[in-house]
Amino acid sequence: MKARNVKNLGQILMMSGLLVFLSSCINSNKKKEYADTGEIPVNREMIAELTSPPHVPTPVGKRLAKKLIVKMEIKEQEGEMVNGVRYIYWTFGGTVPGSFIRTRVGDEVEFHLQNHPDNKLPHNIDLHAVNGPGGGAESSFVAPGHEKVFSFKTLNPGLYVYHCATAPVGMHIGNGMYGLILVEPEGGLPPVDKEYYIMQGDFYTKGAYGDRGLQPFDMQKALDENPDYVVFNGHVGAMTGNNAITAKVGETVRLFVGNGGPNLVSSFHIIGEIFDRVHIEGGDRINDIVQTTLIPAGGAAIVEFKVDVPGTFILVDHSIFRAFNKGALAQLKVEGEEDKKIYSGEIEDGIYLPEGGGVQSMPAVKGVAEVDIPARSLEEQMEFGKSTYMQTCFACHQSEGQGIPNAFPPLAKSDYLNADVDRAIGIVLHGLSGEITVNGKKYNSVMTAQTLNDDEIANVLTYVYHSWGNSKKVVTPAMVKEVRDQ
C-alpha cells in the first residue's frame, strides 16, 4: 500500500507539473506581441490557394503565419472585349485581372513569376503590398520561358494592386497585366457571407468601340487617356446575365474592389445599395454609410454592406458615360423575400445594359504641322539617343544590346540590323511581329511600334549603330520622315 501511494503521489505531482508547463506556454503564446511584423515567426510552408476573378480564396482567419507559396505563370493569349471585338490579352494567370492573392500579416511570401515560353514578350510584376525595391520588380523581370523567384514579408495588412512594370509600363497594364493581393491583419478579417473580387480597367483599342475583328492596342489613345472601353474584370459583360455575382436576403457582402488603371480613377457606386463600411483606398481607415467611393488608378477598396431586398443591382463606374457607353458595368442579383416597408415598387432585371460606342466619335483635326527640328551633331544625337534607348528598348535589348537568349535579338554586331537601315527604322515606326534571323539563330517574338517622333528615332538608331560593333551609320529626322510617308 505505502509503496502504490508513493507511485501515485508521483504521478500526480508529473502531472501537475506537466499541466503548469503547458498552461505557461499557452499563457505566453496568448501574450506574444509583435511590435514589429517583420519579427512574426513563420510556422511550415504552404501552397497559396489562388482564384480567378470574381472568386476569392478562402479567408486566412486564425492560421498562424506562413512560409506561402505563389505560383503565377504569364499567358499572352487571345480573348473577347465584347461581341465581335477580339484582343490579345497579357494576364497574370491567365485573366483579367489577374489571380487572386490572399495572405495576413508575417507570412513569408516565396514568389515564383513563370513566363509561358508561347509568350512574346518579357515581364515582371510589382506588388504593391512588397517592401522592397519596385516593389519586386527589380528581382522579377523574365523572359518567355523562364522562371524568376523572390520573397517578401507581408508586414502591413491591406488590399493592395499588383501589376506588371516592365516597358512601356502603361502598355503592359493596359492590356490587363493588374491584379490585387490581400494581407490579412493577424486574426483575419470579420466573417461575411459572400465575398467577390472585382477590378476595373480601361483599355485603348484602334478600332472604335464595338469595331469588330482582331484589335491592337493604341498607344496614343492612351497617352491622350482617351479609351474605348472601361470595363470591370477584362470586358464588357463580364459579371452581367448568368456570370453576374450573387447573394440571398439579409446576407452581408464584401467586395475586393480594385482599379488597375492605366489612368482612370473609379467612382465605385452600386445602383439601389449603401455600403455600410468602407475600407479607404484598402487600408484600415473606415468610412461608414457611403454612396461612392473613389477608387484611384493602382489602387483598392474593401466595400461591406448587407442585402435587404431582391432584385438586380447595377454595379458602376459614376462618371457614368463610362458605365453605360464604355462597359463598366456589372450585376449583383439578389433573392429572397420582398419587405414593402423598405421597398414598395416593381425591379425589373436587365433594365441596365452597355450602350455601345454610339455617338462618342469626334470629326478629325487635319493638318497639325510639325515644328522644324534643327540639326543636330553626331554627339548630341548620340547623348539624345542614350537616353531614348535606355526608356523604350533596354527592357527587351539590355544595357549592351545583347538581347535576351532564345527570346529577343543582339542590336549588337546584328547581321540583319546593318543590312538596311530603312528596314530598321520602318520597324521603330511599326513594329514587327514574325520569324526573323539575326546572326544565324531564329527569333520569333515581337518588336512593338514605338511611339517616337522622328528626332527620337533618328537619334535611338544613330546611338544604336554607333554602339557595339555596329555599322556606325548616321540616321537623320528626313530619313525617318520619308520612311513614315512611304
Contents of the next structure:
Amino acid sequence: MKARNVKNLGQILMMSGLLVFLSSCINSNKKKEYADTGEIPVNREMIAELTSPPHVPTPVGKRLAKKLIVKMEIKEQEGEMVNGVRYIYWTFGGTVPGSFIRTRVGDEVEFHLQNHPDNKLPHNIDLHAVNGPGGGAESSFVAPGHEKVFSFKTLNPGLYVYHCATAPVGMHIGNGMYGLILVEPEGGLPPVDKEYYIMQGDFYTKGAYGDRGLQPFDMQKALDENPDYVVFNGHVGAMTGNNAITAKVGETVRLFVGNGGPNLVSSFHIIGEIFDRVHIEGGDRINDIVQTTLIPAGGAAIVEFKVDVPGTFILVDHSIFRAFNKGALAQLKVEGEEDKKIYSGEIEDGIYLPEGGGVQSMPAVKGVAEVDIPARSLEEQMEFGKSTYMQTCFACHQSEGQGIPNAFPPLAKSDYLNADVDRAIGIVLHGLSGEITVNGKKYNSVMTAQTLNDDEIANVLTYVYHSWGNSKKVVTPAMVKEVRDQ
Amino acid sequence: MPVKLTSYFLLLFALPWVAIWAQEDQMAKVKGGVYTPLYGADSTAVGVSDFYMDLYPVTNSEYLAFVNDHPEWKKSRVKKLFADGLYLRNWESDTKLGKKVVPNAPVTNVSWFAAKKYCECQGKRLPTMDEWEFAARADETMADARNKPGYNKYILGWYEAPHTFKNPIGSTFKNYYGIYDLHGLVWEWTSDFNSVLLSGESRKGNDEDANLFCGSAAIGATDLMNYAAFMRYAFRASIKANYTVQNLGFRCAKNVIDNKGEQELSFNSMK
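What about the form predicted together with its partner chain, after the form predicted on its own?
What follows is the entire complex, opening with the chain shown before.
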C-alpha cells in the first residue's frame, strides 16, 4: 500500500532538492547530462554479475557507464515440471527463465553467447533492449560447441525480455529460452528493501498436467495455444513453500516481472496486495495504485509495493484457471507484527444455510482413466501419492496437512481421518459437506467429489496416512474399488 | 578368336559390376523424383535423380581406419583450416578411440572437409541437401511420410533427446528405402549444406532477408508445420565447413546415372 506521509515526503524532497541545488554550485562539472544516451562515454570494463531466478544482481547505483562483459551459456537439460514430470528445458544459463542481466543506460554490453558442446541445436539471442537487426539474433546465431560475440549500447532505460529466436522460434521459447535484462536509468532505480525476478511461461507437453515421466514438447497444443502448464519461473512450485520469496512488514518490495510466453498474456496480480507503482510494460511511464497489471508475451513490468501486514500473499495470473489448475502460483511470505487496523483477520464465524447444504459435485466422469504406471511398492505409492496430493489436495489441506483454521480441517494427526479408512475413501470419492469435528474443532464446509481413479486415491490416501503423525495405514486400489462399488 | 572375344566381352561386362557391388554393398538405391524443399531458390519443386545412399552413418571405427590410411586427417595433424579445435574431440588419441567413444556409433566432431574427403576415398561423395531431404521424408512404410502426425513427432522427439550420438548405428528405424538412422542419431553433413541461407550467396543480393530468426524464418518457407525441417535448416545455417560438432556426423552417397552410363557405354562398344 501507498506510503501515508505524502506531505512529509514532499517536504523531504523539497529539502533534498535544495541540497542538490547547493551542492551543484560547488561541483558544477561533476554531472553532465547527455541528450543522446548514445553519447554517454564508457569507463573501464566489468564482468556482469548474472543471477538465477528469483534473485537479481546488485543495483547499479551511481556507477558510471562501463563496458559490461556478459557471458551467457546455453544448456539443453532435463528438469522437473512438477513432481514426477520431467521435461527437456532449453535454457540461458541453466535456468528458466535465464540469468538476469542488470545494466545501466549508456553501458556498452559485450555479449558472449556460448552454445554448450553437448547441445543438439543452434541458438541465438534477441534482446529487446538492443537497437539493431534481430535484437542481436543476426549476430549471435551459434552452433553447438561454439561462441559468438557481439556488442550493443543500452540506449533506453527499462525492463526488457530477451529470448532465443532460432527457427522454429515458438519451440525455442516454448522450451524455456527467455529471460530479462534491466537497463537502469542514470543514478539507478530508487533503492528498495527487496527485489525479486519472476517470469511467467506456458508449456505444452504430450501428456496432460501431472502425467508422469519424461514429457516431450507437443507442437499441436502449442499451435492451438492450449498449454498444460502455466508457471512462474519454469516449473510448478518454483516459488512456493520453502522456495517462497520473503519480506518483512514495512518493507518495500520490487518485482521484475516478465512474460516469456510463447502464447499467453499474463494478468499479473498479488492476492491481498495493491501495487503502489507499476512501470507499465517495463518502460518509463508509472501507473500508481494498480490491482492487476497486464504483461504481454515478450513483455515485462516492474511492480513495487510496501507490505503492511504479515501473512502469505499469493502471486497469480488472474486468468484464474491457470493459477488453480496449471501452476501459475507463487508465494510471498511476509513476517512481522500484525496490524489489526489494516487487516483484522476473521472476527466471527456463523452458519449460513439458505436451503440446506447439498454436496457440491464435479460433473461425474464415467470410468476415470486407469493410470499407466501402477505403484509397485509403498515407496512408489508415497511418491505418486505425494504428486496427486500436491495437485489436488494441497490448496485446501496445505503442504503439511495442517489445513486452514475454521475453513479446512487438518489431515495431520487427524482423529477423524484415522478413525475410519472406508469413510476417508468415501469422502475422496463422493465429497463431504456439513458439520464434522476434527481434533476437537468444528468445521462446516464443503469438499467436492474428486475425479481420481482407484490407484490415485489409494496412493494419495496412503501418502496422507503415512505422513504427519497419522496411523500408517496402507490403502490399496482394491479397497477403493470396494467402497466405490457400494 | 571367338573365344578371346567372349572372354573380352565377359571381362568388360563383369568388371564394372564387381566395382559397383563392392561399393554399393552397404548402400540403398533411392529412386529419384520431384519434391518441394522447405526452402529453396524459388521454393518450387526440385527434381532429384536416382542415387545411392549409405545404409548407415559412417562409424567411429570406419573413420579410424580412414585416419590410419590418411594420416593427414589425424587429430594432431589436421589443418585448422579444415577442422576446428573440437575435431574428434572425444577420441583418446590419434589412433585410439578410448573409453568415451562407442566404436559402432556414428563418428562425430568431423568437419565438412573431412567428411568430403572420406567419401571421396571410398569412391563416393556427400549427398546433396536435396538428396538427403528427399530420402529423409520416408518413414518405415512410405517414401513421403511428412503428413503423418507421428513422423514429425518422432523427429522432434529425438531433437530433444540428449546424447543420441552415443547410440550404435542401426538402432533407429529402417526406412522405406532400407536406409537407417536418418532421424534419431546425429545431424548429417550434406555437400551443399550452406547453399540456402548464407548471405554470402551473391545472386540473392541484399533485397531478401534470408536469416533464420524470428518471424522472418516463416517468410519463404513452404511448409510452416514442418518444425523438424526448420530445425535441420537452422542447424545447417549455423555451421561452417571447418566446424566440428558433437551431434554432427555424415554418410556418403553415389550417383546412379554415371555407373549406368558406363555400363551402357561398355555394352554398346561391344556391339
